[in-house]
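Below sits a lone chain in structure tokens, taken as the form predicted on its own.
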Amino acid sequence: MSQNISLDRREVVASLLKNRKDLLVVSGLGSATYDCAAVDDHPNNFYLWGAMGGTASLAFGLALAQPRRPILALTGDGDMLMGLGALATIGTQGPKNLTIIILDNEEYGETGSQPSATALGTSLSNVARATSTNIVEDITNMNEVNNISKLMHEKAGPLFVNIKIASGNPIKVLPSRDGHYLSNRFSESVLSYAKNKQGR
């Protein structure tokens, strides 16, 4: 394991989320998903419960359907390595408002706290470095996050962020399980946002 892994993921996801104005974030399965519930349970999240691998490919697809607005895809490294094909679309296709951001605890948190090869090598950064993607250094401390927070709406992406966190699960918030609510209310929130927009 890391010896630079310290910060707390709470934390990381508040600091990130505290100023979040018009951001739509993706959150993977498990964890992250936990974190921004416990947050801050936001219409404009849509919380993936399962398919994993698949945060990142979401959240560039919604990218490019709301170009005006800023887009987090908020993961762990879990999920990031079943899902590094998706780097490359991304890199290629440029989406200058999609911020994709990795809690790396190197470890399967939800199957037992396995080491996952973020423990064992892998560098998620230079892997993200390799498709053309904007790179901010792993990170290992707060004042860098909250500089992160700053840059997602800032449309210098697309921007990827490997936050080192450290291991442990913290007590789980549930957010509804119905994917037809999750959904609409994703939508809805979007829509709206739209038509105020329009009527200005």
Contents of the next structure:
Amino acid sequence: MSQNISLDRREVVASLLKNRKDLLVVSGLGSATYDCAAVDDHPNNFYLWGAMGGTASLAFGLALAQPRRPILALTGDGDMLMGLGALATIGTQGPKNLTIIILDNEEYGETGSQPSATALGTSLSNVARATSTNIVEDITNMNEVNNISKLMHEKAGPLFVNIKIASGNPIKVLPSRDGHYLSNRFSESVLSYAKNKQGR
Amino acid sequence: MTLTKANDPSNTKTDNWSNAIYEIFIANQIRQVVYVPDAGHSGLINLCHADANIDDVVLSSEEEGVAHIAGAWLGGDRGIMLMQSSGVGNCVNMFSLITSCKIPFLTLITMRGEWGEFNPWQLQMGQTTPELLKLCGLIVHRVDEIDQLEDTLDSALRIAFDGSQGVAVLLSQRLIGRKDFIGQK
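How about the form predicted in complex with its partner chain, since we already have the form predicted on its own?
Following is the full complex, with the preceding chain placed first.
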């Protein structure tokens, strides 16, 4: 499967968050959380340090609560594989403001780079396609990543994007692990914005 | 092959407590109700589904619901999860979200495996549900009679949403009615 995958995960995440505007981001445990913290530690990021398999579901609950704002669930192939049922749940409900982006390195990078199911024949895009989620074909170059950065603001979701990235771990950038602090920081930011905009 | 048919869940007994719970949801501005279906919850699920002010979401697995309710809260919505006792075990790791992040979380759990249970596979989760929930940091309330329902739910809502705490309300098998199957050889 791993033919010539060269995309750098930090470069990918930097592109996704460069013009983030009112985007709310939920990042999955491990590298996706480190990437967000390294690229743009922002109060509109909610970092997961655990709850593996829950990133897409948490972002979906947020998307229903904040239907006017674009929501991004950004996570790895291992986290998505653990919560595959969430794709069926989300596909059925069709939240337009939700984008799920997988940083797919085809391995469990935190635990010794053991191959994941995406290295062994499973296509997460094909799984998502089967759940009535809008999908784009697997992404392997930065031009396509830049397009997604714009597309996720258009609320044409639920949008599922699998980005094939190079294996290997960049320097860890660790945000706070205090869940109470992280949840307060995030919800205060979200709700004060909603209040100012007189939104829901 | 054995054909089975569950009792009609929309019997009068079920409707009584479903309506009572639904009214409490409305009074407490519950905006999202997520569930893995249970016959005991079906009347309440129908009421929530018919309400345009409530987003109702059927889950593939209960653990999704814990994460979902956390996301809803972070976005300003009060949510509640409905499940049956067999689903509690599916939530264990995900409950770390509730305790670590101090997220208000309320789940109503219809009990199986405790009173006249005909299916022995339900007994393990039915018997371990209260202790398991406590081990995971949730506060547990229990309703055995319908006249306890309103007070108990009111208490659970206050503890959960005023105290940023995980709370489970167990709806006993005696309350919801024993599940009977009519089997035919």
